[in-house]
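Take a look at this single chain in structure tokens; it is the form predicted alone.
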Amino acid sequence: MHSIGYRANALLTFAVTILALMCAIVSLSDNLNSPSPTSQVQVLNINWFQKKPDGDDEVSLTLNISANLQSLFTWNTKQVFVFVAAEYETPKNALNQVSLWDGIIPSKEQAKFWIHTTNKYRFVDQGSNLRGRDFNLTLHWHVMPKTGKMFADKIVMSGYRLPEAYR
């Protein structure tokens, strides 16, 4: 006859082993989801452009943000962290990216938002870089589930541009 402790670490092992195995059994079937979210960002007004004192460009622009993020959420989604980046090429860099605004999307409900902002944090470069700069607003987004791993995704809206000149 066995006894109790190891009748007891036997059935604490199976139980442990099938809880294992649900949870990745259950991870794996998100990725049988395949979302398709939409954004356009506008950008309504430039509000200033204007040279630093200590010589870096600083924009502040005024924006209109949508998005249907919906597709994103399952049964396995815990919050979703989102955030438009401008960016854009320079001389020394290939890419720079500047966050102008993020949030955090707790439910399904509240995926589908249309904001109308200015950039949260400053559009700052450091240096003369953003004179008649191309750019594209792209909107980011970090699927944070209850267990498996995140993943992240981006949408690109090309086809900005800053003026020539300060102001």
Given for the second form:
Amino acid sequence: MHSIGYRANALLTFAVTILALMCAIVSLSDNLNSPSPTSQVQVLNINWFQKKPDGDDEVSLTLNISANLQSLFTWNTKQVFVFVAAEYETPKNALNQVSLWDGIIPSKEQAKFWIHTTNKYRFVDQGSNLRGRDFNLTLHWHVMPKTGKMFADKIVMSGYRLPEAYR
Amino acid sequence: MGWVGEAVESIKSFKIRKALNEAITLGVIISTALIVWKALVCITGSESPVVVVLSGSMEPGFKRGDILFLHMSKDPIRSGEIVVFNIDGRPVPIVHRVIKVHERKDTGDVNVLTKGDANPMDDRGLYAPGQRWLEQHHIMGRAVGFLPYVGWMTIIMTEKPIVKYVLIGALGLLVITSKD
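Moving on from the form predicted alone, please list the structure of the form predicted together with its partner chain.
Okay, now the whole complex, with that chain kicking things off.
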């Protein structure tokens, strides 16, 4: 009844149960945080704008991205993945989401940043619909926890428009 | 002579009972595990609700040996989500982030492009030859939860089968020799 094996088993079971419970509580505590991030994105320049040989439009932008995501960080946050996507509608597609830039923020100290960059991923349309196209720039974030549930949300910034002619 | 035979019978039946009892206990454990797994499949709507991360392509977010909980809801796929997908001709599913989405207006079909956070290039090189986009049927689920390190046991047991046999042997021995 009180052999080494039974005691070891009981101890292990208890330890694992407590660990699982603590992980669950820590993950639940993330819900108490109500973040209020802010962001601003400016399109500084259209570097070039053309129709590729296969018929798809492609544009290159220079962006100025500034954001303050410090309020997203809690004690259970491992990192925040942040990205800026261009979102627009075309006659064929109800939604196009094209990621332009992304970054990984490892700590709260680095969560207030600004960056001046060209698009890291190619801004290519499915087809030739980009001339004079209105689009939104959306800053998305994806909070990756040390353990438990992941959170994601976004800030939509509207009122951007691509030029009428290739350049 | 009669009482000896009776005694032998009683000992035999006792042993059989004990063996049956242990077999039933084992059966209950196995069926409970199966019930829990199948219930998870039903609740999450994903054919494999828990996956172990096998590569470092999503570091530093997910490391090898972490486990992810998947969910397959009716919600359309959006960029930024971490999805698990199957590629024709690849035995192991991949866990990567969606970076581009094009959703058709008339049919609602989606074209999705993915990339691992730690990879410099998008996943077109990993897809089947000539495949440019993932579609809904490739996607097994999206990651909603995360637990570190727990998957290491699985990785060790798949890559070093001897550990698995030793473990099963030791457990079996424990069951046989234990006297409760």
